[in-house]
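Presented as structure tokens, the chain that follows is alone, the form predicted alone.
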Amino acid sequence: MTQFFDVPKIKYEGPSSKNPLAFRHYNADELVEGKPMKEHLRFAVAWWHTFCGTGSDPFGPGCAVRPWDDGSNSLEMALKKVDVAFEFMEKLGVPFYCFHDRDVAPEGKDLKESNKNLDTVVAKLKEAQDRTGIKLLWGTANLFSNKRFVHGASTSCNADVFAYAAAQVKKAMEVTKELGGVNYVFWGGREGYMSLLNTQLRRELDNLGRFLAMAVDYRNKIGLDAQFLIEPKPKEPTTHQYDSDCAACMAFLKTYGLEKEFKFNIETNHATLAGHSMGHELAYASSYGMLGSIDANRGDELLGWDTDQFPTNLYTNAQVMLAVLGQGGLGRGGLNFDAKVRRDSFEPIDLFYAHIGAMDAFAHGLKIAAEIRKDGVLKEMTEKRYASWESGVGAQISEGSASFETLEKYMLEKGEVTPNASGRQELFEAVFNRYIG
């Protein structure tokens, strides 16, 4: 094999390892409540982030040394990046990969060029699939780099834009059923609006809906097995994208009658950015049924843009598992780190140090909440806080026997309600922070 990293292949040393270079929680066959925990954490490297990122910011161009690469958007660049990222992703153990269509193979002069050059790498991509074993989470279509995406894709005021959209999502998905793709992403990175004073929102929110409509369609047409996922985010870089939350995508979803057909992947920073913790966000989707895949990263309390960082809060990593346990895991999704190392951190090796020290902090976030699930004390607080919910009055509310009327009559003749218990929110932390150490 080609060699770019001067790097063994990563392996798992235990908890007293001092070596950075090798895994002290991620033992992918270690078993954590029954199964591997390579099949509870499923990880995914992102192409864009990984092999397409130059450490650029808002403030200052790239400064990653990367040998490999020459600078160009070229075809035969891209092809090479495809020897790159499986030899990386063999040494660090990762099962799968996710792209964006003009990330994996340049975009041509036109429409006809562009599909040339991903048929390219694509054939080069299936390939490295089946020599080692790795394979394809989710793909998904840019709709949004590109200035002809400057008022949006499937909302822009410009209905060739919608047209060309269409096209390119059309091919995307014929690929990533090339490919096996077991998953495809849905991200309106500017399906939204900069004023309203120039928006008809309406009008662009049915035309989100039929576009959506349109790909559950031609999914079913070519039999693309595989699951749909829309990964909201509230802004940035529009001011207001339609895709703000799960909430809103539920509501969007149900007002098109596009429930049954599309689940959630649920991005950390995305979800700071609107407002709300991941643990809000992943327990508003499990809750429905609707938490498909996880795209692993984090923000920074300091800023207020989308840093993308590598998730190493072990808090947040055990909220985030013991949410993905409670449902029974993510069935064909995984946690896809959507990251990308800081504009500091310019080697090579330094991605070896990234992703390694996230799998550890995801794997010790499931070893905290299998721990937590195994005792039962969280749970046992917490039922018997919604304890009047079981018997009496509150069972005959939830199994919907009870009246305005019949609930009137029954404070009649109480008087006044059973005065409430203590949240004991303290409490809750406290025991939570047991289990982290």
The other form holds:
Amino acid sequence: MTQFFDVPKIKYEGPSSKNPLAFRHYNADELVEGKPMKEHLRFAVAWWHTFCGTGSDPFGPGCAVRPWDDGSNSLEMALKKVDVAFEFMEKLGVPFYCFHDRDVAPEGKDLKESNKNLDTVVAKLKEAQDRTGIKLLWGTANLFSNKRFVHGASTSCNADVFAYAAAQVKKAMEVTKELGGVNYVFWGGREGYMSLLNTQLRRELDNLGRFLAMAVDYRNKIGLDAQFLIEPKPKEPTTHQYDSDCAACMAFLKTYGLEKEFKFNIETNHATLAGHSMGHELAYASSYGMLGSIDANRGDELLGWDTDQFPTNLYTNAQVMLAVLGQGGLGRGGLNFDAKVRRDSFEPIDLFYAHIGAMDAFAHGLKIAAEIRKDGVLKEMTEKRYASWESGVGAQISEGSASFETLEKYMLEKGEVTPNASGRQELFEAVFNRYIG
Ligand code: XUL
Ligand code: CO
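Hand over the structure of the form predicted together with ligand XUL; the form predicted alone is what we had up.
Starting with the chain above, the whole complex follows.
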């Protein structure tokens, strides 16, 4: 096999290792709560960032050094990238990858040629999957880069664009099936608006609902065994994205009768752009049984855009894993590193350092979350706060046997509420910190 990376297979060396090309915490087969780490974490590499990212930003062109890349968008280059990608993923020991149709194969002169290019690359991806055992966590369609999507895809003012997007998603679903992908993601791309002055908001939302309903019909028709996931994001590229956060997506799915067909793929940097913590989005989705998968990255506290950095914040990762363990795992979902190395981390080796660091920080977060759960102190403290709901009037309200009349009678007799107890936020935070480090 061609060697693109002068790097050995990455091994686990334990927490005292100082080798930057080794794991200190990610030990794939080590059991946590009776399950191997690799099954808890289900890491995936994002094709678009890791194999297509050039490091370009609004102030300058790409400067990433990728000796294998001739910089062209040719089919030959796309096929070569399959070798690069599978060597990288095998050496890293990552079990999954994710892609957009247009990351893996170039767009042709028309839809027919684009589909043909995709088929050619998919055949090679399939071979590589069979050879290595690496699987597809999810597929998706890029409905935002080409200029035809300037006004959105299914929410475009141009009906032809809706039709093109439908054809493109149909094909992307077919190749996801061909590759045994276990999820299919819908990120809104440009489904939103830049100005309300030129926008028929209700028509656009109805069209988005119609589009997703057609996708559900087609999934059933072809027997695609993939969980559909909506990936919320509040802004960027549009000023207002329709899928702005989990709560907005829930309202949308319920309105269009689609809530049983979809779960969410929640991305850290999207949560923070929405003015939420990642913990909030996970808690919201998970409590309604809607947390399907995670795009694991982070923003920069000082920058207001989607920087897609590698998720090395231990505190956040422990919170994420607490939510994941709390719902009994991600099922067929996983942790996809929708993250790119910084522009100034331009050497191929940086791709390894970035992924190893993030995998380790998540494995560490997993161990911390498992310790928190084993001790049960935080859970106990929280349950104590809500103890009034377990009996008496609290139980009656929860069971639905109370009314305004019974509650008025109860309060008239009692006269005043049982005194409130302190929320003890600082103590909760201090207890959480006991497990970090
Ligand atoms: C964009 C983003 C996408 C989706 C897939 O912010 O996160 O890469 O994950 O389309
Ligand atoms: Co994402």
